[in-house]
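Next up: a single chain in structure tokens, the form predicted on its own.
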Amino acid sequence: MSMRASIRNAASVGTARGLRSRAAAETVMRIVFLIAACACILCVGLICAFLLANGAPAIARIGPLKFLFGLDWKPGRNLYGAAPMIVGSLFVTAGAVIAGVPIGVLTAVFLARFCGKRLYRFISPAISMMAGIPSVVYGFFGMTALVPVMRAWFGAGKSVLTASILLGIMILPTVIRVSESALRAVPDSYYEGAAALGASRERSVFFCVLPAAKSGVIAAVVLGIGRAIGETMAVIMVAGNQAVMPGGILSGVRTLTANIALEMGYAADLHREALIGCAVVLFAFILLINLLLSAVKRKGA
């Protein structure tokens, strides 16, 4: 008995000894993680910091209705009104969505609901291939195939609609994954409920599965806009660069992200400040994109 007693002792405290160790490693590692979450906090904090100690002071010098509002980029003349650019990233960042959200969404239906697994193997990678390529060369591609193929076309080549379709080639990854695990996240319930009441397989995908996932899907058009409006290299070779309020979809255009990196290279002064004035706007979209998206979420949740 008494060697029964010694060995249930012995396990009790290795057993003891091990709860401990165990916690003391869950200890460091929420210390861990706590400091990264607030490593990424603190650079979220010194970025915006930075932008509003630059660029607030020379939107008050220019004046906030001029610079939101104002026609005119001349910095040669102290003219800084934003209005094309900001026109310009809106137009283009429209255009993208129109291009590339509804094959997004129609091609992450077809790997969900009705790819075969032998034709999932070949387009699943080329989709992940899609996001790994740099801008630079999707802004190659674009200045020597598309750009050709519009101005034959509509005779214009770089434009707002050039940039778009380039911008909704771009998209198209982040919108078919995002979709596609939305899509695949509704229970198998919803379609098999829909297809038990004499529905045809299509029509159990579009008008019971895909608006189950109705919220993913949303998250993926926001995330979208989000990847098309911080664009910049491909927009430069593709948009034409012009800081002037764009006429329709065929003219040339500049947006924020191309005019900050077009003109900071040289800028100073007040023109140096008014291209970071440009960076919080764009940082103020990119915030309302971001609080889009968690609202989203918070209403699937």
Given for the second form:
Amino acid sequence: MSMRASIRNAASVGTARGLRSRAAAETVMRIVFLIAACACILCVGLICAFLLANGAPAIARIGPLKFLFGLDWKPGRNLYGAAPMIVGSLFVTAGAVIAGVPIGVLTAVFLARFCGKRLYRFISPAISMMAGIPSVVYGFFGMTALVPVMRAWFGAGKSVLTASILLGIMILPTVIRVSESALRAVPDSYYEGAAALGASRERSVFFCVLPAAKSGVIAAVVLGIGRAIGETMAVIMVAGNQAVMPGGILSGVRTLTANIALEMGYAADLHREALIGCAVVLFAFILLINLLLSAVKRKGA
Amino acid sequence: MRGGRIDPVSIVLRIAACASAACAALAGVGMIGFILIKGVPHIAPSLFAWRYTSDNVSMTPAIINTVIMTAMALLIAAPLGILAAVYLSEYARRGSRAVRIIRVASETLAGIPSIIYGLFGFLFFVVALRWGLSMLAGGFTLSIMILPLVTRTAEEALLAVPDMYREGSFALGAGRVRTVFRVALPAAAPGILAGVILAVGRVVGESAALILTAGTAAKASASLMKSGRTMAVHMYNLSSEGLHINQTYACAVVLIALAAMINALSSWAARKAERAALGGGND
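Given the form predicted on its own, state the structure of the form predicted together with its partner chain.
Everything in the complex follows now, all chains and molecules, and the chain you saw is the first one.
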């Protein structure tokens, strides 16, 4: 008792009290910072919980096999087969990779190794600009410029092909930026070594610098895949959105994202839950992509 | 192969790189040019009239909603993200388990597509919390969406502040909190700002997540509990109605102009941050 009192007395002396309250403030702020940092974890947890709690029972009720492999999506007749949309998402994403990745990576090589300073000052802001343009604008451009051209050339306007090309353009900035910085991170000695052995400038870059930047380039591709599979509005505007298995690259297609955005507004009961089931499938793809990305990064480090 | 014979492989590779860059530039410039040519002639004063009617699809209400939405999302996400970044860069031990878990969570959040944010916002804010389709639900949803972006850029900016700044502050007797707020954060401010401006760009451009959470009411929303559409959603609605194609082009022009402005601001802030990092203690 007396000891506690003496401590209290000591604390009331100016500097000691100041120190104690300062230590308390430090602790409080430390906890505040920690709580803020944990907000991310809370958000991920909430999102997972809400999707699974609403989506998993529906998938169970429909039957996981019927949901994942069923070919008919007819909410009016209580048929919820998501296979056309899953295949649609995969088709369109693969198309975007085929359309966007080679051009993106080659452009990154050009920017990092062949581009003059003055040209770079023009192209580099243009690419940042492309990254900042909203996806509705891309979609509208696709709808008004790309779709008529595709209709004139191939006879089919809104199709897997159109969506792939548009998404290919949309993932360009991501692919270019990430692979460019990977290429720039390769030490100059790689290039100089190859050149010293007599390789031409192009051969040195493509057969020595590019392989050295491999993991960064792969990370760029994976990020691009993530963007393409998650894109919603632009795809809705150019893909046709028929909920049937796409017959070829010129047939219309509906992706998982489009399915959710188009029907969520009016869906109820099992229909709504089946849409959330679609989101669970999409989320599984995204998690897979994230795992892939961190594996690539770990390998690169 | 240099000098003597011509090496076909080198030429093909060179041409491929140049042609691809030309293609990429053409895609970007072509799209922006197309929208500008089609849209600029249709930007009329009537498009900025105070009220939206079905005859005159004014975008003023949508612009007002966009400003409110941006402010709301930033008000929530910016402090949270910056405080989180302070924890990650100033307090946590590098590579500790807490940091690893937070980083994984943040990367997962960053990879989630906007439609899933929209769906989550719909299930949580609109349905579970009974906020209805409202600006508030939209703002909260978007704040979660931009949180990883703000956190990561702020963390990078803080990590770029040289340790001697902190050591100087400690040597003068300042505590940790004081050092964070008076030394580290001000020094990192331009970099943090660049990230926050990028986040503004994401809010302005977002549509999928907002359609499911804030709805598509065309009026400027009178309260945060009412539905309201931002510019991007307004443009999507116009284009899907298909009745006002010219006005849709005009909307696209405004959105591109906004994106360009945000882009320029962000890279200005980033340049400033770079200069501050290079300048060290000289200024």
